[in-house]
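A single chain comes next, written as structure tokens; it is the form predicted together with the partner chain.
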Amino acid sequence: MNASTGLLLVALPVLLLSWLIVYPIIAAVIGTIFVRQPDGATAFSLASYRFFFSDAYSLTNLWLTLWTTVVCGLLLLVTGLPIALYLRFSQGRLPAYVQGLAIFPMFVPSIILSYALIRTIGPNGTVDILLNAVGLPKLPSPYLTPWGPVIGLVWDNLPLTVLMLTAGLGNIAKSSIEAARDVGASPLRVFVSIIMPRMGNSLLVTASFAVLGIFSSFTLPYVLGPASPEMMGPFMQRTFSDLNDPLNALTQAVITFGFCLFFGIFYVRSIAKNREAGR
């Protein structure tokens, strides 16, 4: 009776994940391989793949898209690590401070703040009137530009990237760090012999999670980034409502899921790995 009663609970929930999610992918795979003609039999063809291999303008999107996710994924690493790392290793109000203000965005839609980084780094935005005021020449504004959605994503994408970083440094026990330290090892000995090795793991989780992320957004880079070429989110939205297009905006659908494959694999199998270790 158990059995069947849990099976009935959960039915709802699994019947809407397996129409809006599992149906959704299988169907625009399918559909963007086996092509509806005109005269309404469907037959095998790639011409929308090879359509957009071949286009200038969808590989040039491709590629920004590309550039922009390994952008932030350095720059959330840069900056998430040595605040994760300082998290993990101090105690008192100023880190309470630190933390607080790290995990602030997670507070803040990212439409909120499309419009508040567009009065300050935009052309005579903040920065703008700040930098004159301390008599120094205004900088080439980011707003528009592939830089513009890159601080918007970091921005975004830092509270969890140092969430996650936290966590996997609280794997590590403080006490092995004390002894690497009273036998002398350096800060940065300690960091590459004791630290990165244990991190591994979490540091991949939270690139995955992060390039998940940012290779599929929409808002920033439609809000602050160029017309042209514009991120993959920006370029499958214009070609499915603007231009009508569901055909090609499904094969780049398939394209994102392609590229961003690995990530989602190693994303899942972790999560399942953590829930092993956990019962």
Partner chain sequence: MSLGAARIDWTGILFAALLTLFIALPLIVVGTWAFTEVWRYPSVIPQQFGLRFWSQTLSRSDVWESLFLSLRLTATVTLLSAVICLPAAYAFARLTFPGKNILFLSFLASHAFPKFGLLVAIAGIFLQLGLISTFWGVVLIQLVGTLMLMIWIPVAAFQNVDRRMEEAAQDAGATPLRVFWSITLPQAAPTIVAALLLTFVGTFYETEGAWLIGAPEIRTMPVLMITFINNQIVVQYGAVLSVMLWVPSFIALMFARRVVGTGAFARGFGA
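Please could you give me the other form, the form predicted alone, since above is the form predicted together with the partner chain?
Only a single chain is listed, so you will not see partners or other molecules.
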């Protein structure tokens, strides 16, 4: 394949990317720094950014979004990595069933997942009914607290995390692990000295994907989270529709994009390193 054919093949995706993603981003940034004034003229202004970073409620919402993202990212790695290890190095029917259960939430819409969690962990839900049946007191419900979106987002993002980690583990040859076992290495030693050094890039890519999805999520934080403070997704929607303030909603979107861009750069660098290593 010559260079011209290659450029023609990537031309359409690049044009669509530029039209649907790059142009709206540039338009949003320009729209927040060149603001129409009361006299109808357009002037350079950073007032909306100054307002965001001086407003305690906006900063609280940003902090809640960062906290939720970090907690969800850690929980996804802690829960997804053991499942991926089991799926990679196990054989038989049981791993197939486990994989089916692990990726099942991928096929469930977020709104249905939210309803299921409300019926399970919400007030007077299944957990409360079971505790009451055995004579135990009710537990505090995470519904409408910051932990509600955490539970929902971990459940919603677990399938993609497991699939990406399992793919990363596929690059580790079983022969190297069997050789370590033959010389007496314990399972912990195999994990620390053989598996983890080869999983660094996969962990980084998985964490980047999870962070990008969680930071900009809307449905689960909107349905399961508290009304105040709120994550950036519901905050943007409420600022735009309830407060009829498109400028500040656009500013919140640009700031959210800035944080996602930071993690996106990690992902792109990881992909580039993989391609260079594969040559």
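Think of the rigid core as the biggest set of C-alphas that the two forms share within 1.5 Å after superposition. Every value quoted in this text rests on a predicted model; they were computed, and no experiment measured them. Residue numbers count along the first chain shown, from 1.
Once you line up the core between these two forms, the Cα of Ile25 stays within less than 2 Å of where it was.
A displacement of 2 angstroms or greater separates the C-alpha positions of Leu136 between these two forms, with the rigid core held in common.
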